[in-house]
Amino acid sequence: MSASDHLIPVVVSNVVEVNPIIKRFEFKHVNGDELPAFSGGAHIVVEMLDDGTKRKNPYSLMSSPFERDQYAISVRRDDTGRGGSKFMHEQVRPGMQMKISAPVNLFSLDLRARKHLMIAGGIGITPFIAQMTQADKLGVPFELHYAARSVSQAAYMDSLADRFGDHVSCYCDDQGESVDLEVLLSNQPLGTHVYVCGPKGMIERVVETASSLGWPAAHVHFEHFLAPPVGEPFEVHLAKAGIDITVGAEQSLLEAVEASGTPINCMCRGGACGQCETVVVACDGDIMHNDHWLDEEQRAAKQRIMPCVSRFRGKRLELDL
């Protein structure tokens, strides 16, 4: 069972162009009902019906966890991706009816922490907006360090600085500014938890720096924004269902399985949570894993696959589905 199995009918209440590459979308329940409660760091899955193709993409909620009359997300346009962000930017208008999942949180604040240190890169700022609202309301110590490529791409940087003042530090590459991670992580009180969301390289640097400075692994939290990659179409046999399916060039294996009506668990849809891990019955070819869940030994064994982000090239792939 997956969060996206029971979708909520919503109407697009507002669309705001934040900058040339980012738009904010706001949703209300079609009946005016309250939407499900969530905590900072949660995401929803947005269903997109794009000219015969059904896509389900996860996006972090950035609206206040204390206001349930609407949800808000931000979407960064990617013209080289599978088309989901282009659909959102080009097709979604106020008044349009869509479906979303209930919130799922794989990146929540650890409320046992004595302080929350948040590090964001680019569109990775979105989960922190809700987290900061939550932390501010609860009166718990927090600070945000937000890096962007340029001032023009730094979505919400000014408004966050206005709302949260000294809790926010900003850095723009085009201004020659950068975060000194070693200094930042070396000068935190005991009991601090660090949270990072943004480009893969930033996440790796924060995790490696924290580890080298002796931070407990349980105090280091990160969330990857990983979209399923495009690629060549491929065929898969689902052993339990007894059917063959075709995965399209701009379709994920998970989406193809769902389209066949075959049950499959999933949650993050980005190769991070492990919910859709599936046994490989037979593999004559190469699996492009692309996930953050399996280790190198498991990948080499070709006995497990994460259908949300993995692709295949070869003669035969058979799954225990």
The other form holds:
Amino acid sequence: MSASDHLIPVVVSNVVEVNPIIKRFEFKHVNGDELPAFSGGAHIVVEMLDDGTKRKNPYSLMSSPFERDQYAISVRRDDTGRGGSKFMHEQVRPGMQMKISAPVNLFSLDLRARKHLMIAGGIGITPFIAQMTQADKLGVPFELHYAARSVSQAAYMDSLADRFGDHVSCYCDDQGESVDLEVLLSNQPLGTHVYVCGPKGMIERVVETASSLGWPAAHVHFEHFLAPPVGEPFEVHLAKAGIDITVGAEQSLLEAVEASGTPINCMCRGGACGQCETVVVACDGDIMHNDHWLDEEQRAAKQRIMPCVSRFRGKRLELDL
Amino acid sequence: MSDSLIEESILSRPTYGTLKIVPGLAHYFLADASGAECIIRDVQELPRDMMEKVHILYVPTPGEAALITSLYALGAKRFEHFPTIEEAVAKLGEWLSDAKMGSQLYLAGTEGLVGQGVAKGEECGLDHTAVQCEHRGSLARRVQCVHCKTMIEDVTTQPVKCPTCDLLLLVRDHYSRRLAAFQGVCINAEDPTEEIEIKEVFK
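Beyond the form predicted alone, can we have the form predicted together with its partner chain?
First the chain shown before, then all remaining chains and molecules of the complex.
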């Protein structure tokens, strides 16, 4: 059973163009009911019915965890992706009915922390907006360091600086500004937890710098949802269901399994949570794993696959589904 | 392996490893006379420029000076010694209140010192993975009388008489990390007249 099996009917209450590449979408329950409670860092899965194709993409909630009459997400348009963000930008209008999953949190604040240090890159800012609202209300010290390519692309930078003042530091590549991670991570009081959400390189730099300075791994948190990559179509045999399915070029294996009506567990849909891990019954070819759940050894063994982000090239792939 | 004499027991009874210096912004050491050699062993291997990151607290045995001289000679950024574990642990708390993430704590010596050092580290926000412990010396236990809450230091006998409430206590292997003490429970509650031989068992 997956969180996305019980979808909540919502109406798009507002669409705001934040900048040329980012739009904010606000949702209310169709009945005006309260939406489920969540904590900062949680995400929802948005179902998109795009001309016969059913897409489900995860987006971090950026609205206040203390206000449940509506949810807000921000979507960065990616014209080279599979089409989900493009659909959101081009098709979704206020008044439209959609379905979303209940929130799931794979990136929550560690409430034992004496201070929260948040590092965001680009659209990775969204989970931190809800987290800062939460930390602020709980009265726990926090600091946000937000890096973006340019001032025009730095969504919410001004409003965050207005709301949270000295707690927020901003850095824009086009102004020649950057975060000095070594200095930043060398000056945090004991009991600080660091959270990073942004491009892969940024996450790796934070994790490596913290580790080299002697930060315990349990104090370093990161979230990096992967968008399922596009690729060549491929065939898969589902052993339990006894059927063959085709995964389209812009479809994920998970989406193809779901479209066939075969039950499968999933949660993040981005290679991070491990819920959709599936046993490979037979594999004659190469699995492009793409996830950051399986380790190198497991990937090489070709006995496990994460259907949300993995693709296949070869003669035969048979899964225990 | 450390030279600890601790035998396997119940799960809550702590076991300890061997100190090994790991990457860190600062390295804090706390030892008593039985653990001093662990600090000397590890710190003298460090390159000279690392000594700026080393802070040592020491609890000597009364009258002993040789180890103080050896520890001082290591050339740490800070070295202080105190006559009691309590005072040294209080100083550790002062030092850690200014410490940054990336600090590592190393504790060596008897269980009373190690346990109180662990509790102080946790109180100051250190993650347990940033604290290393090595047991050396006596197996004397720090025991809390569960009846009157008195802390009894350096307990070597089984049972032990609580100096406050006079009850005869069975020293259990059950250990409280929060209190850094073993639990002492009345051994003859059913019949206080029962006579039980007191033997030295935690040498």
